[in-house]
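Next up is one chain by itself, shown in structure tokens, the form predicted alone.
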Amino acid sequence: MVAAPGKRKTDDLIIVDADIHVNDTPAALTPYMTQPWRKSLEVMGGGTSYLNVPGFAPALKLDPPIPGGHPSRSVHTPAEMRQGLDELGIDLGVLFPDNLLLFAVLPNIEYATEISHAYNRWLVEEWLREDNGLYGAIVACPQNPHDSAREIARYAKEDKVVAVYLPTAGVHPLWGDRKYDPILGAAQAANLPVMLHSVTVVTPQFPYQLDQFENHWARQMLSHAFAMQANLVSLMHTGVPARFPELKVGFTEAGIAWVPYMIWRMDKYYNEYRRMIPFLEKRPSEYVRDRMWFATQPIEEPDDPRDLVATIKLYDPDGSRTLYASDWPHHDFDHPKGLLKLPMSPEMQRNIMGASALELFGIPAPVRK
């Protein structure tokens, strides 16, 4: 059974957005920053431009400015965010940063640690205190895993902290490295999923060789999905799913079409090189289907939408491991109407649009008034 395009198939459908972004400028975080680094944020102020703030969100911008491009768009307050989500028909949302998507490339450990503290305090105090359907992912500091473990324990009792954001763009080493065990162990103990989130960045770290492409079209097309694939293999090849048997892992802003390919490829080489990874007691695909989730944005758009549904079913037959995500308010956000048009069953639609996220994040379903 399929519904008319753009129609909800059930009256009780809850839409949960697994990836929305707040405007985390240096000026916003300044009141929550400790000295002497607070002075640095005061100098930066509002920043120069989106994802291009030296010393805060450092990015190597290689392309010349071209008039008529997409304008940057940010959300500054919870009320503004709630209004935007209401207009999209979204009930609940999980907040991620904007500028701190580039957090992993900051080289100074003490400074990065204090930035992570300031962001987490700012997020909780200014975005998560109201009963407005907004939840948040605190940032983990890959530069200082032991401190991040303490941060996770500190915020674990906050009802509206529902995840730990793992900065993925330019992270070195990748997230399967054992240096991050304190972060993963603390997230498991707190029953908080870890959410990898990437962004396009030119860096000596993975994904390599983005600097060799002449324009952002090519870099954008490759960076997100490649970074997620590499980190998924990194988690698997060091046995993270076996060593942390209750840890839940999410992958955001990389689409979903790459997932079946990676499952098949990992299983193939698991069969061939099984002696090299004896700590994996099950095939990689089983770990993926048991405890990993994948957010839709930017959703692939094949000519025949049935092909997209078939692709999802290859790794997630009932939609219980797939999360709707919009990436709001970025210009390339995915409206929920796009997924509502897909020819899938009411159960699959209910899971993807919200039920899967409610389960993953431990969020209670809102009561309809």
The other form holds:
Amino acid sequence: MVAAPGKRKTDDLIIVDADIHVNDTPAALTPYMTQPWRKSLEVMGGGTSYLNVPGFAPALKLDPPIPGGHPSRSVHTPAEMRQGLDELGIDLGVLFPDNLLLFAVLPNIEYATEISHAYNRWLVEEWLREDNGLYGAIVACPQNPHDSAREIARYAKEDKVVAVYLPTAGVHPLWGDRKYDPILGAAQAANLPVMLHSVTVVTPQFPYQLDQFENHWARQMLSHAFAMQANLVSLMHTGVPARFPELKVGFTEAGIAWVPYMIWRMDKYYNEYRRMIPFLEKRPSEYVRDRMWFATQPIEEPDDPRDLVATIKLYDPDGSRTLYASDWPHHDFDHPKGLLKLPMSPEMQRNIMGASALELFGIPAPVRK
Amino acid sequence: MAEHIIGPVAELPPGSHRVVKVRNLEIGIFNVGGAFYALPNICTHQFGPLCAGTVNGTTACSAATDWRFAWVREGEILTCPWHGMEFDITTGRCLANPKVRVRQYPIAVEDGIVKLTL
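Compare with the form predicted alone: the form predicted together with the partner chain:
Now the complete complex, all chains and molecules, led by this one.
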């Protein structure tokens, strides 16, 4: 592993990043596609803009451009990613896609299935072949659960495949619906955690009907946050944690402050409606504490940082269920320093910054050279 | 500790329950399949009149039921009328939260008379 130049405060801390993004252009995936869908990707090419590729990452972009602001970034090669992580002081990272954040909105089942195969092969062959601290989440295909289950089994033994990414933006029905049981069962059998990841999207699907908001700021407030809350409830309401007792579930890119709210709320109404969901033999909060993990980015930034640490402790007293994530190289990435400045115990810091992720993803602790 | 006569067994047949006042306490008396139980008429949640609720069974669903809903514990489950919290009459335990339990007063039948010790 390439050491970052200079001595850092974090030199003794293993920093694992639960959520970083590769730029998966249609051109990049084209060699991994079969006809006729290869033709479709050839038409789209590689110079397409981020998260806005008709037929590939279809987005309803509603805002007028306003000059200024900061540039968007994307990462195209493992070397580029390694350099970015080194500059951030991050040891290891788990790769998620850019454009395939919108994967669940693709309606053509055969085409979506082919894209999922191509992305997974591309990821493993071009990003996960070297000993460079990069690990990956293969994409699940909610459009074709049975095929997706076979795909997960196919990659179960790949050392550097450490998770199954569940496309969450625009997914319908939500994760938890029984049609997805083959995917969850395959992930459980492969001992791979499933990671929910959403993105700001406007679609007719619940809870992403954000067309009434005048600007992206408002849609950004709600899209990821509602996605995680709605999918957590959906997983609970069909008894996923009871029906898949070994399955580990991660939630990304919605921060963490929503977690205590939701577990308190689920517990309160479990008191009243337990008889509707009797497969939950424990309180929802207990299933959350046992087998659910939460990635920090975009970390909340209250005026008093002690409030944030107290909030994490409400659902995770020792940090063992909380995962540092940068979301690098995206516009709202969190530098490790944003977390390292928080007033928490060394144990909690060690867990959140890396140990929790090593455990969840089954990654051996890196040896410092 | 004193014994308090609740009444003849014949007036509390299996499946029935009633709330009685003993000293200044309201207590629910339950006959579950011939066994008697006495619980305070106050819910642990927000102090609702627990024993004014209905006695019923409840649902179960697990690998043991092949993940199909089953109807179980008929006559053993008390549901608070205020917010629907379920309690197991035979143990006092809350079904949604086993850490929560309502107390059970000693109750017995002697010579056909139901007697509560308080």
